[in-house]
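First comes one chain, alone, set out as structure tokens in the form predicted on its own.
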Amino acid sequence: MTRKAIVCGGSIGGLFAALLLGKRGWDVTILERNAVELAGRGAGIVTHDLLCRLIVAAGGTTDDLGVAVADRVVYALDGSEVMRAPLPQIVTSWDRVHSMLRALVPEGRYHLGVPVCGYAQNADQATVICEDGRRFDADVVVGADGFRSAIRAQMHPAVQPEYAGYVVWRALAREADLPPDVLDSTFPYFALYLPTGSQIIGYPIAGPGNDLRPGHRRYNFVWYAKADAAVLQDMLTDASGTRHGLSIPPPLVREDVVQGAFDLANRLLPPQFRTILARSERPFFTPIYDHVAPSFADGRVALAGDAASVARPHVGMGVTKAASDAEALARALDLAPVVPALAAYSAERQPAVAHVMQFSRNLGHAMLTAGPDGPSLDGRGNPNADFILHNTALVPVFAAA
């Protein structure tokens, strides 16, 4: 008999849980929350090995996947260059993982419009509830439905997102708005800009559409800058007053607080990046949280992604970490009865999971931490920038296996 499985979540998590188990011949569906198809939702990853072979494991293909950088340079204050290491990647964006994912899934698998509030489980089945009251039956559950998870709030309810002390603004640039003098100097590399207590991370992603041709690139710009709570919930109220939980949509952003971080950038960061910034669409910014949950496991019911465990962006983490909790699930899955295969998976992901997100606050804390001499304020002579430029964005030792 065919074993069906419900994935809670059709975001980038949810889409490689349902294609790795459709591979093992489950009956897969997806219930996504939006009623609209997903899109637009976040800019630039930067891919690793290991990604990509869970891409091409998934049923994708690594062809066209994004810019190849050769380089990772390092930028003073005054716009010249302090460091610089030769270190190969592909960058892409959330668009085309996205959506060249989702176009594997079969027709009328995946369901948009499905907000899910909770769970209900016995020896034989997983029960999924809906908030329109609807049911989905099945063998095994997924909670792939991001930081915010219905599943692991009932699962876990004493597992909260811990603010890290700061935000990160995100922008992008078309390479076609571009000035000569930063085309050559920055947009062809990975660009830090590494002062103490702040932080710029920037490189080339493709075009709308996956477009590689030059000139129609883009570049993704990111910011981290510290903001305490009280700041933090300023920038989370918008317009009309209404104070936002953990996050804003981005349009709903005040318009003072877009130019206040106009106005800390024109008089903090080097002059390629204040171009990059004024010619990006509309910034917005998104707060810093982690957490872990003790256990990805309850009976029939799992957390994958996000919804198990969010790491602070500087590992870059966020899509391979998804993915590979994917592709452990399912495997766990070919092993054992649904219960001791989740108790496996959840055995192996947790401790790694849990090592990733504390490898990505070492690299927070090593953002904040000024060194003996004091803080860097112009870049230059930051004793924890050889360990940002070379541990940024990267699969950590201990987790690439």
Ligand SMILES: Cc1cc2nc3c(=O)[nH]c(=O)nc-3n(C[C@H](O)[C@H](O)[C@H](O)COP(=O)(O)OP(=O)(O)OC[C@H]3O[C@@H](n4cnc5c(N)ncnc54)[C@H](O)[C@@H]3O)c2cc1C
The other form holds:
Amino acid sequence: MTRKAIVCGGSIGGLFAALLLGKRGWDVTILERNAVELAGRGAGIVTHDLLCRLIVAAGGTTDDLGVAVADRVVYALDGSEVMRAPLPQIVTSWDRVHSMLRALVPEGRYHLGVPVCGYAQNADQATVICEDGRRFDADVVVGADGFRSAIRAQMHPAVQPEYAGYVVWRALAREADLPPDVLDSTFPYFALYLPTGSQIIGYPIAGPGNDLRPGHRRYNFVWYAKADAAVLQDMLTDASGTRHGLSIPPPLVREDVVQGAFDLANRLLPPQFRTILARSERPFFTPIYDHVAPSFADGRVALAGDAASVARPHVGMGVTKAASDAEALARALDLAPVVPALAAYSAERQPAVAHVMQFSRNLGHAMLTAGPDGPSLDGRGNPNADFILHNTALVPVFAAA
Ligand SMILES: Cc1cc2nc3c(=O)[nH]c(=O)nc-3n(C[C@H](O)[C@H](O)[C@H](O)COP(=O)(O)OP(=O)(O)OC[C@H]3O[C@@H](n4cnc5c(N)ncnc54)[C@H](O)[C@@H]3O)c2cc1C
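Swap state to the form predicted together with the named molecule from the form predicted on its own:
Every component of the complex follows; first up is the chain already shown.
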């Protein structure tokens, strides 16, 4: 008899889980909270060989996946180059990966506008409970509903995302809007600025509609900036005085908060990054949190992707980690009945991602911590720069298998 799975959450983690289970003959249904398709989340992501292998395993293609960058280049405050390392990588956008995977889901299997709120189970089946009262039965339920997961909240009510003490500002600039000197000095590279206490990462990605033609691409700007808990509370308060919980929808970020970021950028950033930010669409910020659930399974219910764990984005592995969770889950279900299979999945993945999370904290610590000669205020002479340059947005060796 065909085995049935319900996947809660239709973002990249949920799509990988659905597709990899589908390849093995499972009958899979995806329940996504958003009422409209998840297009247009323009942020950039870095790809890895591991991710490419899993995209192909899910039925996708790595042709035209993104933009190839050959070198990493570190700049000082005056805009000059201070370090360079060859590190070829394909950089792409969240949209590109999501839209490719979404197109592979069979008709009628992806349901929009269905928020789930919990689950029940007995020895024979698991049941997803939706906010509108509907219930869906299956052999397996996968909670791929992101870092504020309702499935995890029921499985592990004590787990709370932990704030790292800094936020990331992100913005996208159109290639056509950037002046030639900025294009020449930054666009072909994975570019970094590494003073103590802050960090910039920038790289080219496809333009709207996954357009990879020169002149039509975009530049992905990522800027980590410290914000203590009180400052964060203020940043999370919208113009009507409503304070949002863990994050705030980008359109609700107050104008003075955005202006404050521009003012800080004008004082603290190298000229090419100031120009990129000034010519970008309105920037938005995300507070940096991390967490790892103590186990990824409860009977017939599994957690995957950001619902199971979030590592700080320094490792650039969120999508790869979600794909690896999905692969391990599907593989475990090939080998054993559901309950022991999910226990084996949890035993394999939980310690592995806890290790990745710790490594991402080490990268965050390296960003914040001065060397023995004091802080680097201009991006020169930072003794942590080499570690950051050679470990940021790369799968750590221990997680590459
Ligand atoms: C600054 C920054 C940079 C990053 N850079 C990278 C990078 O370079 N490389 C990389 O791989 N990753 C990167 N990431 C992380 C990456 O975006 C995420 O890890 C990845 O999208 C996780 O996918 P997910 O499907 O597990 O969770 P999400 O993408 O959060 O998706 C969860 C889904 O579940 C849905 N949902 C939520 N609640 C419910 C509910 N109750 N019922 C039904 N559906 C629900 C949501 O609507 C959403 O569609 C970065 C993140 C940040 C913040």
